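Next up is one chain by itself, shown in structure tokens, the form predicted alone.
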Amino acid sequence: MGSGELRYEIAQNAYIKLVLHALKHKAAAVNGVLLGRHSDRGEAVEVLDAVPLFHSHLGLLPNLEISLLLIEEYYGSKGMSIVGYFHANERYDDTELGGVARNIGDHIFRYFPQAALLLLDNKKLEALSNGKDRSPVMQLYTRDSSKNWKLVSSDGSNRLITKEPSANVVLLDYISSGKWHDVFDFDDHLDDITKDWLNPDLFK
């Protein structure tokens, strides 16, 4: 089955853990990538689990790869793949998916052919508080036959969905307590080794 009619499922902490490391970054570009598999019956890639990658540097190299490495290895031992990328960008107002993360992107499509990129709609995550809408603050975009990541429609074909339809609300209570500050990526980890990047204490 190809990428153009999987649907693409969430959970919870994975989602919630992504959008809490973009707050704590507010004035940077920020990623993360994604874990999971797909489901028993092959209709939708189950994000499982999600790790934040950087804050600075996104695009450097030899820390992509050592972390990349470290991810596959502790995952792979649980039955879990890297399924896709996540990204934010460092501009409130910028809605385009950059260089960086279409190439990191092409990266993990080479081993996961139905790799999801999330792109984070901060205009979506701001209107939270002001509405009842349980759809995840992300964009989705997958790549074609013609090798672009392209932007699936959002009109009612809800390709991504959080696995619990409670998410945001969960989300708005983890914001509103400042619970981004307890979240820990790679470049945290690199310069303090006692931050781990799998944020094993965050949602206890």
Contents of the next structure:
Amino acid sequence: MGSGELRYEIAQNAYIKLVLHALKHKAAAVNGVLLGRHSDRGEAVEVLDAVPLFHSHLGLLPNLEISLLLIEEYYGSKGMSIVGYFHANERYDDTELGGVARNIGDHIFRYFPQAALLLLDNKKLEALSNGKDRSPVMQLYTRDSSKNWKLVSSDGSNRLITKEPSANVVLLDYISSGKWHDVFDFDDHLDDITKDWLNPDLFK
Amino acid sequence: MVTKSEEDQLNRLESQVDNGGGGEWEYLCLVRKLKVRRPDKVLKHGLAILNDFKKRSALGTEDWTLCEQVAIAAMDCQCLDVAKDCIKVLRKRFPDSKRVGRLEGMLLEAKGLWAEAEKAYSSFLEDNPFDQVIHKRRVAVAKAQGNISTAIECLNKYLDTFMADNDAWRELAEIYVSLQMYKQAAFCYEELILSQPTNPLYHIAYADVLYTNGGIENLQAAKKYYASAINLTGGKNQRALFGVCLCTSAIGQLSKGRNKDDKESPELQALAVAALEKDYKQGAPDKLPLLTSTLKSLRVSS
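Same protein, different condition: the form predicted alone was shown, now please give the form predicted in complex with its partner chain.
Full assembly next; the chain just shown is listed first.
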């Protein structure tokens, strides 16, 4: 089965963690990896967790390599693998999937051919407080047969959904309480190893 | 660039102020000194002082500096009415000031009126072609509109004249990295290292760029710069320690099958691994087994 009809279901905690990370570093580009597995019947990819990676120098390899090694080792023992990548651009009106995101996506694709690239949709995020939309504030890209990352249209296709339908409500709540302060990424960890990139207590 | 101890001091002050323990002016002065970007806090606490007659008078003439700081923070938070008010007050007090003129230009930027901002800045530069801040605002205008190539061109031209401006070199390096133009980024970091040879952060950034660019010569050079960063930081910087491990592994991979005499000595990597394990045992003990097995797999592949 190609990625043509595959659905991507992202767990609420993973989704919220990524958006909060982007909100913590409003003036920078940020990225993260998606962890998960195929669903039992193979009709969807379940994104069960996410790790926020960096908020500076996204285009440099050493920190990326170390983070991916540690992340793969940790989640591998829990039966999950890296199933995708999240990216938020530096500027509000930049809706393009840049070279860095595509290259990292290509690398992840080599190990997981149904990998998803998620790009933060700033306009949707801003409109979130209107309260009506249940769809994730992200754009979904998958690899097509000509090896390009193509935007999956969100018109009625529902190929990217949050597992819990009220995820956006919870997200809005966390945003208003400034929860993003508590999110730690790999950059934070490398600067101070006592900061945990697993964010185990974030949603307690 | 801020050192860890400076950042810790700032964060301590910030949480003290947030929890009502006083020290707002001290905090705002430190933010100004370190040139960090914390617009929501500056706006909140700065505005509180400005709106309190007693606290404001206690500042004497420094309240104009605070007014400027709050104006900029307000623009960063898109509270344009607050910014407009601050700038109006400053303009009344300093009617011929170029410094206030700069703020007015920034307000145009904040409103997204790029052409007007550009016009304002160009006319400033006609009067004073050596105004560094205005030159850099023009780069910001280009960058904000997504004209990255224009931004790069402007920055390069600026650095031709003002080649000692380290902030500008850093900004240019970061733009190049975001565009994956690693050779050009390396050149910027070389300038920074020449200018401040004892700043370990530049050594590490340079090594990161060399590693990313790849090839055995770059990897060997990267390893040297990670090592010098370890030297400069007394072995306390984890990025440099990880860097050494990655370089040794990558060099080993590339030189497989080559002459045994070219093989690097493994001592540096062993020392780096030992240092990392010691740090994790103390700071993040639950991650130590994960670290150990990951580093082991790095060593096996080299």
